[in-house]
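So this first bit is one chain, no partners, the form predicted alone, shown in structure tokens.
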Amino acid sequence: MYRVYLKPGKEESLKRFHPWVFSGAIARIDGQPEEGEIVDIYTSQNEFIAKGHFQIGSIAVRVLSFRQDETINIDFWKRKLAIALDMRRSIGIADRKDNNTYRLVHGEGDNLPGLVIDIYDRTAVMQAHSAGMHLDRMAIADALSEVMDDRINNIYYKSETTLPFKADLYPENGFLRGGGTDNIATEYGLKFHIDWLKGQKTGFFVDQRENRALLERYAKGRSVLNMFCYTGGFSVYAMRGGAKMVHSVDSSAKAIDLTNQNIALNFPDDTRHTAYAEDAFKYLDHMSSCYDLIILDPPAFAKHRDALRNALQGYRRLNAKAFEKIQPGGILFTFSCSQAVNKDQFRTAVFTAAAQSGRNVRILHQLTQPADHPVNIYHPEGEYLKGLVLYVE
């Protein structure tokens, strides 16, 4: 087994069970581990402290276990996946008749850093964000098949765009188990086409499920604008909530096609919905002030801290335009999924936009990711989704 020795004092974060070892904390490595191999981590005093997947880069080791006697094998993966499933069952999101769409594994939040698994009816979509999870994908698939039993028939691997490019892993997307083509899943009684082949993330934004359900409660009789609509999730919920008009906007024509398919799947021949393939900022600039419920759910404006300043400017500009155009008594759902932007920074950006508009604004809800996207208490960086529901006079 390869050994990673830390510099003096660099074990403190691991003593607090933080699951990352940064490259700058390493004094030396016994041997030459390949990317993705398991290494044991020792303090400068030669004391075992953790083990995990080795990787070249800023995050050098992603911790899988703090126990020296724990072997990373098929039994390890089965135990971890069973714990993840039990948690989803205990919070009432798995094994529901009206919902077969949920996240089974959320990386560090489930003590499996670098691994994401989403469930869409009979298909599990697995995504690796580390070399180690990529190399262990077949063992994980075996364990997943056993733990999920008859809940799934297919396991699709989708990691071509998520693995570190320096690792030279050349992953290929494809089925590890099964090969079913039925891509319709149910979320709280609504049906959605899931594009796990070419769609973003694992094919659907599972993390907005509870926020979509909240929006449904506010939609009755309102004129709704869903910006950055992607698959139209918020639009579908607004329709069921009784909105009198729903407009969906996305710069991607493919996203608009998918939105229209999902609307037709749930509300065939319903004339309340119209979709537009157009740049969001251009649409906001020339749109009329007819909306009294607006959703702003943009893609991450900052994927790393170097882009933070421009991202905050983008959030201010986007929200300022919404405050300018929304009807009096309107409700604004506004989000940031940028991990580099924390809650306070996002709130400040939105509050600055509100102040610029000169309108009275009240906070109705402060939103985050749902319970099947848990935040490891020892890894606060895992809290990435921020949202506000605002009442605008």
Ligand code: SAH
The other form holds:
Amino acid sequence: MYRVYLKPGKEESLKRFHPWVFSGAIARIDGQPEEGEIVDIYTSQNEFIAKGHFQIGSIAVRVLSFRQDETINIDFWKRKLAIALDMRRSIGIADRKDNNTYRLVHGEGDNLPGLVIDIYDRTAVMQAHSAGMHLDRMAIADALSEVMDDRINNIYYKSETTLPFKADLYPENGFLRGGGTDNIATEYGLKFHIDWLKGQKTGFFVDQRENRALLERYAKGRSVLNMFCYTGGFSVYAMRGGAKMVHSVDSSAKAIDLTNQNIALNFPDDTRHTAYAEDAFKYLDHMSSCYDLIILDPPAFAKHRDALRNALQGYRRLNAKAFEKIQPGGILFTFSCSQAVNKDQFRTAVFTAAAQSGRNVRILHQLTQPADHPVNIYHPEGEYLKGLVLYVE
Ligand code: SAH
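What would the structure be for the form predicted in complex with the named molecule, given that what you showed me was the form predicted alone?
Every chain and every other molecule in the complex is listed next, the one we just looked at coming first.
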């Protein structure tokens, strides 16, 4: 077994169950682990403290267990996945009649750093973000089939864009179990085509489910603009909520196709909806002031800390345009999914935009990611989705 020895004092975060070891914390390594192999971590006092997947990069080890006697094998994966499923069942997200779209495994939030598994009806889409999860994918798929039992038939592996390319892993997207093209899933009674073959993330933004449900409650009689609509999730909920008119905008033509398909699936021949393939900033510049419910759910403006300043500017500019144009008495749902931007920074950017417009703005709700995307209390970095619902006078 490979052993990673930490520099003196560098075990403190692990003692508080933080699941990462940074490369700078390592004094030496016994042996030459390949990327993705399991290593045991020892303090400078030669005491075992944790074990996990090794990787070359700033995060050198992602911790899987703090117990020396726990072996990382199929039984380990089964135990962990069973815990994840039990949690989703006990909080009423899994095994519902009206919903078969949920996140089963949320990386660090489920003590499985580097692994994401989303469930779309009979298909699980599995995504590795670390070399270790990639190497262990077959054992994980075996465990997943067993734990999910007759809930799923298919496991689709989708990691071509999520693994460090330097690791020479050459992951191929494809089915590890089953197959088939039936890709319609249900979220709170609404139907969605899930494009796990080509779509972003695992094919759908499962993390906005509760926020979409909240939006539905505000949609009645309103004129809605869903900016950065992707699959049209918010638009479909707005339609069910009784919106007078819904416009969906995304710069990607593919996203507009998906949105139109999802609207047609739920509301065939309903003329309240129109989708536009256009850049957000251009659309906001030229649009009329007809909307009284606007959703801004942009992609992560800051993927890294160094992009923070520009990202905050981006949020400010975007929100300023919405404040400028939204009808009096309008409601703005505004989000940031950038991990590098914290809640306060995002709120300050939105505050600055509001002040610029000079309008009275009240915060109605402060939103975050849903319970099937839990935050490990020892890994606060896992809280990434931030949202504000604002009433604009
Ligand atoms: N709200 C969506 C998720 C949004 S993902 C949901 O609930 O599922 C972000 C979307 O922004 C992507 O679909 C991407 O194509 C789109 N996008 C990125 N840059 C854009 C731009 N400049 N203008 C308009 N859309 C953009």
